[in-house]
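Shown next as structure tokens: one chain only, the form predicted on its own.
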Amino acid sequence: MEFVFALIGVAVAAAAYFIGVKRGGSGAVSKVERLETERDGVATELGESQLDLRDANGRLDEAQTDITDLKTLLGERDLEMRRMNKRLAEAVERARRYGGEHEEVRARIQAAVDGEIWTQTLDPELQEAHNARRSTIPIIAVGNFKGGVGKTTIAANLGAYFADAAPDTARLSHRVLFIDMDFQGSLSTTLLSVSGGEGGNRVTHLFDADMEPPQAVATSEPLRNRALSGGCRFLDCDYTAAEQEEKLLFQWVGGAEAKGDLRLRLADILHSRAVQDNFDMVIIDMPPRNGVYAHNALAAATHLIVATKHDMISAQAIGKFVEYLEGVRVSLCPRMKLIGIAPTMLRQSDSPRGFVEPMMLDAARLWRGGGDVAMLPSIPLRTAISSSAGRSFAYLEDMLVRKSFSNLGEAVERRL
């Protein structure tokens, strides 16, 4: 028995050593398989880690790059703020070196807004030359700040009048150079019509920088017209003279006027030679508006006909017409004469004294140059007068008409 037990204790014993050894041997295996598995991971991470640093290298690169665009851009700046700076440096040099210039034309853009710039006094040496002026013949202008009142009809028939070739008296015919300054064209339309011309706007040329007097007459149109006197020219309008007006306007403002006076310019074609010896006289149809042309037909006109229709508002208009006149005349017309009012447009039944007659007396106190501001003969609200305008004159056409603006012209040879 106790072989047997020892027996079995020895198999015991074996089977115990040959468990233990076959559970070693299982535990080997696995921390194989845990070494390999987190070999494999390392080295997926060191994969990915490459490539993290492959990317990083080429951010570091981007990076790099636009540093140096940053650093090209910033010498540009710096290259074009030291060139600002030396612009800014000559700018102000400019500045000292031209002194108060540009407040003076700053001062000179504030007067074009107030409108004190047209009311300014002329250069000493040219307010001289410009009040020893004698003109040897006549020139009239025909004008109000009001439009609509009958500016251009005077103007028309009233030249008419002059330069027929066959006058009712013994009176003689005149060479008469018509000058339409009111770019609506109204008296240029009759004028193109009844000589057959084909227009040019020819005003404006007498404002070209370079325009001389002889040049001046050369350029007018011949009034073609058997019932009027040889020798008749006008000179025409359109819209353009007003673009023309701002354009000088501007340039006299910034001082670029290197000729004389702006507001000079037509006194000092109509008052040379190349006009005085051509023409008996001058027409000038005005604008209705404060501007270049209309200062410088008062700045050349010798005699003023103040045009006005027969109603409250035109003839409120004539004080104020004859104040803003008496304000410049001292400057730019100091020998003009007022001629009178012409009221026009009146009904069988109207009186002058209705609305025109007070006004022109309380205009009469206003004005201190010479002549009166006295009545002019009217003219009355005809069909024939209307029907003719932009066509021909209604003085031609019309014996009622005729004798309308016969008393007109006479009365105003009287005054002139």
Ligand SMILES: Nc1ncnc2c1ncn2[C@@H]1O[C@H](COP(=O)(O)OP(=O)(O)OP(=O)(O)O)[C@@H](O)[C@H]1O
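Think of the rigid core as the biggest set of C-alphas that the two forms share within 1.5 Å after superposition. It should be emphasised that the depicted structure is a prediction, and the values quoted were computed from it without experimental measurement. Numbering follows the first chain given and starts at 1. First, how it differs from the form predicted in complex with this ligand.
- Superposed on the core, the two forms barely differ at residue 386: its CA moves less than 2 Å between these two forms.
- The Cα position of residue 54 differs by 2 Å or more between these two forms after fitting on the rigid core.
- Core-aligned CA deviation for residue 368 between these two forms: less than 2 Å.
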The other form holds:
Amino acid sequence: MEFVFALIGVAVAAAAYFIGVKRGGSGAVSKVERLETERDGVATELGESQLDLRDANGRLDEAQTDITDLKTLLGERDLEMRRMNKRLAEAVERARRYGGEHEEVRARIQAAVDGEIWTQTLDPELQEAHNARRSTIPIIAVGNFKGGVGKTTIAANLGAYFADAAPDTARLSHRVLFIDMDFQGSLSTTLLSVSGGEGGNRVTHLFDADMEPPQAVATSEPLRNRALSGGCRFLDCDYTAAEQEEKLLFQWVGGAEAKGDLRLRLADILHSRAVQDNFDMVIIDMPPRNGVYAHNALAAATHLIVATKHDMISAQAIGKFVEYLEGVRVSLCPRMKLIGIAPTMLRQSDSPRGFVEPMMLDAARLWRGGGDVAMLPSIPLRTAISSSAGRSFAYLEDMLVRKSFSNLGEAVERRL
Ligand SMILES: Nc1ncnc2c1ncn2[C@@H]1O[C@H](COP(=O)(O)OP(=O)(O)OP(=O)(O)O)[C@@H](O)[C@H]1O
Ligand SMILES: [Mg+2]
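Same protein, different form: I have the form predicted on its own, so give me the form predicted in complex with this ligand.
Complete assembly follows, chain above in first position.
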């Protein structure tokens, strides 16, 4: 019995064993399948990841393209910005300049209103060149801002004295260049009558922008008269010159003068070789007003004669004139010498030793420049002078007048 039981036991154990083996074999298969499934899953995931990676790379490329575009855009903006800043800086600079110009024009207009338009100092470079000018011939201006005091009469007859082709003494006959800078044209009338020419308003051409000295000399009119030295010439003017003076004033106030200084135009011409080599003397008849012509005359002159009547009002006028000269002396006429005061229209009753002459001398002592504060020989009041005015030189027509202007001429000659 026991054996049977043992046998059954063995049989059960064997069965159990085989069942177990059988069972263990099917577990390995499923593991492989699982692994294969997992592998397929991983492969799928890998494929998807690769796709994702490709997508990501594509997006990266897009992003980089975007960055490049942005950089280009930023560069353009930067460039644009810089251009704008440059334009802004230029606009600011222009505004500043216009502001400055406006201020300058405003100051010039104010100076014109205050009557100081022509008294402004010269540009330093021009000043230096102006100070260095040397004339080898006397350039004599006859002036006074008071009207009717004999300026033109003295300029004409003194010029005739120096130009005299047959002088009374052994002195030389001068080639004189006469310049009428008063648009009233009194001197011009005499000169045109003496030479038989026609008026050409020649002074105005001195102010043509491109006028060169040789051309200015060629523009002047020969003063043909047998009583005068050959080579004398003149620049005449008439009332149309007044228009030019006004025009020049407005140009000056507007700051339109491109090169140089309008006040030095005559000086530039008269100090040129073209004038210095062709004349022995220049005589300028100044206007009775302080405009552009008067300042040109002062800037060009090497010497000044103050013409005056022999009375108290005229003595006071000398003070005002000389005071004005002092205001412009350093810049416009730093080397101009005062020759003296020339009294004219002296009546027999006028006493040179009275109080008028000391008054005149006192007034003239306001002058701090070179030369003499002295009374020159006076010219008496003579009908021969007034009757020849505008027609001829009284100096050439009347012996007494000739004597008076000879005295004056000799005194002038000694002071040159
Ligand atoms: N010594 C004199 N004897 C007589 N008449 C004279 C004498 N001097 C000048 N005259 C006359 O007096 C007037 C004024 O003289 P002149 O024209 O020379 O002065 P002016 O200072 O040049 O005048 P303006 O300021 O108007 O230019 C003229 O008619 C002139 O003929
Ligand atoms: Mg005059």
